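Coming up is one lone chain in structure tokens, specifically the form predicted alone.
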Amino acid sequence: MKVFKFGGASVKDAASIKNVSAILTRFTGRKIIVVVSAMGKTTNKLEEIVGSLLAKDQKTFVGLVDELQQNHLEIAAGLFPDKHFHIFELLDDIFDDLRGQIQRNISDNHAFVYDQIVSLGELLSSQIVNAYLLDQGLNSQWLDARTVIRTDNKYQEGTVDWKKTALLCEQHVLPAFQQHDILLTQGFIGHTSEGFTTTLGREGSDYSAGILAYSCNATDVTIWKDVPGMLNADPKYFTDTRLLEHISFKEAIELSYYGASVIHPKTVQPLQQKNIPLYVKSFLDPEAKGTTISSSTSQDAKIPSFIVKKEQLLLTISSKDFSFIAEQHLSDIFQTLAQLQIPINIMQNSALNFSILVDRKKVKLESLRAALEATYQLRYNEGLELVTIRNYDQQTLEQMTKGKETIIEQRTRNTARLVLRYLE
């Protein structure tokens, strides 16, 4: 039994749909679980939605939800030219649901309206992937994630209850493959004990295909993109970039960690466990080899990798009593920024300073600053970059740092870490 995952990328309109039937009707025969993402945009409009619901702004949210309602029926409309078919009465009683929210009562936990409304985009993207396959005489079979995966209580980031879910799994989805070959569910959601649906964090979709692998004893894993593969340059960044064809589990965990964007941080980590391979490969070019992820370690260093990320902030915090940055310091500032949910990219400490790395968009500095001004100072720079090199060598360090100031550079025997200021 397989795993495919579809992105949104690869169902936003009624063109991507009829591909990824194509690509499924390459496999007949075989037992497959399919996992959606929502459509193109889909996740930032409805979280929009939440946002107008939670201000009690009637007028945006109903518009926001016509809209959202039309862009699906649009895609629709392009795949089934019937317009009694069924699948448009479940689409309307599905958006009708959705406006019936701004006369209800809303909890609370605001965590708790976001994923029981932004995990309507997968499950309307399901709903018509799945109809179009069995529109086209494929043996499909829908199946609700919120019946498999199961989650803690904890909202937007819902951590995975893996025995539960291999539980689960057994009584659900193996059974069903005795009369289905392609089972289509969701990504990016689960379900708590209680029944509440829970989301496993913005791009989780790559994580369901490896929970529900892992669960299933899947053969392997293959996620579809727009690109050939996983490449070891941005191509934002980079005219000349190099498919990765084999690396291990462990560079992807390490090509993730430091912000490699093609797959999922968590993804890798339940097939590494049972030794499931993970296929990256292109939905525009399926005949294409792509990348493959797996446990041989023997193709890791033969070409360098590189991951840049913009707009990156140099905090400098050291005590006003010109104190040594100790470990008491130390507790006192990663509390702080737990609490401001400010992620750290890199840090170094100095006898009177420490200095770490951030995103930009992610830090309020006036908060930063209120809660750390007591004890502290705070000093920053703006408009750097951060770039970080795997298997470098002596020329792609000089390649990178032409032009640029060095304001930080840490290296270790794989990986070279470069805070960069353009010269002017």
Second form
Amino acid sequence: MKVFKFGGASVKDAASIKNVSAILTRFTGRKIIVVVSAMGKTTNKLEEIVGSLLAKDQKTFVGLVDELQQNHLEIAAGLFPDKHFHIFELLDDIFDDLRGQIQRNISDNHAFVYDQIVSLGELLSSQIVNAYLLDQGLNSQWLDARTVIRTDNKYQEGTVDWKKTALLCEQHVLPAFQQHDILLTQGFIGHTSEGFTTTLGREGSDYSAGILAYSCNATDVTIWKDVPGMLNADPKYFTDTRLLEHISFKEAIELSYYGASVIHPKTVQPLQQKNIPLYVKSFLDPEAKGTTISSSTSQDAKIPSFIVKKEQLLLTISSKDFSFIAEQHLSDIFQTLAQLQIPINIMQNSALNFSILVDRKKVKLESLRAALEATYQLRYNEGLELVTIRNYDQQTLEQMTKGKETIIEQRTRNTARLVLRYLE
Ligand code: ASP
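Right, the form predicted alone is done; let's see the coordinates for the form predicted in complex with ligand ASP.
Below is the entire complex, every chain and molecule, led by the chain shown above.
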């Protein structure tokens, strides 16, 4: 059994969904779990809908729901010429139910409310795609991911119960494959033991593919993207990017840790544990080779990879009484950063200072200052970028630092990390 994952861009309109069906037709007769994301930017729209619901802003809420419904209806109309096709009724029911939310009492647990509503994006897309596959004569069956993926009650970032999920896979997935070739399911969502919907964190559909592959013992996973595979740099910032044809699980985890955005960071871990290869391929050119991620490390160091994070903020924390920054201080500071959910990109300490580099957007400076104020002083530098080079050499280092001031440089044998500022 294979697992395929199609993201938002691959199901963003009727033509894209037809392309998904064409790709699946090439695999007729194979057993495939197909995981789909919400269509295009639906999840962002649903987040706005949750915002207006929590703010009890009925006018905005209704406007946004109407817009989203219109968008889904247009896509469905591009796939199913018969206006009476059952999918239209199903879509109406889902949207009527969503509209009714504004009349109901809303739970105080906003993360819970978020998950119950934002998960609709994947439910809608999976219903539409499945109906289209059936219409095209593919032997597909819609599978509610919530009957299979079990999580705890941590809404918006559910933690997977691996044992239970494997058991549920055995009960629901394996028997379904006796009658069907394709099980079409949703990425991003799971369920609690009480049956409530949870989500796995933004961009979590890749992770769903990894969870299902691990739990159902798939032979391989393919993530179909609008890029030719994993590239050694982001084409947004670099002109001559190269395809990484083959990298190891470890290298893929490293690259996604440093910020390479092609696959969700959590996806690879379960696959690595069971040695299930992961292919990243282009849905625009399904014949092309793409990237293979497997246990083999032989190709890892062949090509340098570049990962750039813009809009970085360098925070420098020092104690007010000029004492050394020692273990107790570090422990206090880390606790505060964890409480305020500030992820650290780089850290460095000296006798009197502890410096961390963070994404500008992820830190509320005033809250951090207030939390540290009693004991510490906080200074910061803005307008920096972080460049990570895997498998660097002297030439790549020079190339990346040209015309820039190096504020921090950290190197291991394989990885160079540079905090840079553009020279005026
Ligand atoms: N639809 C979700 C999101 O946009 C999950 C995903 O697409 O991976 O974050």
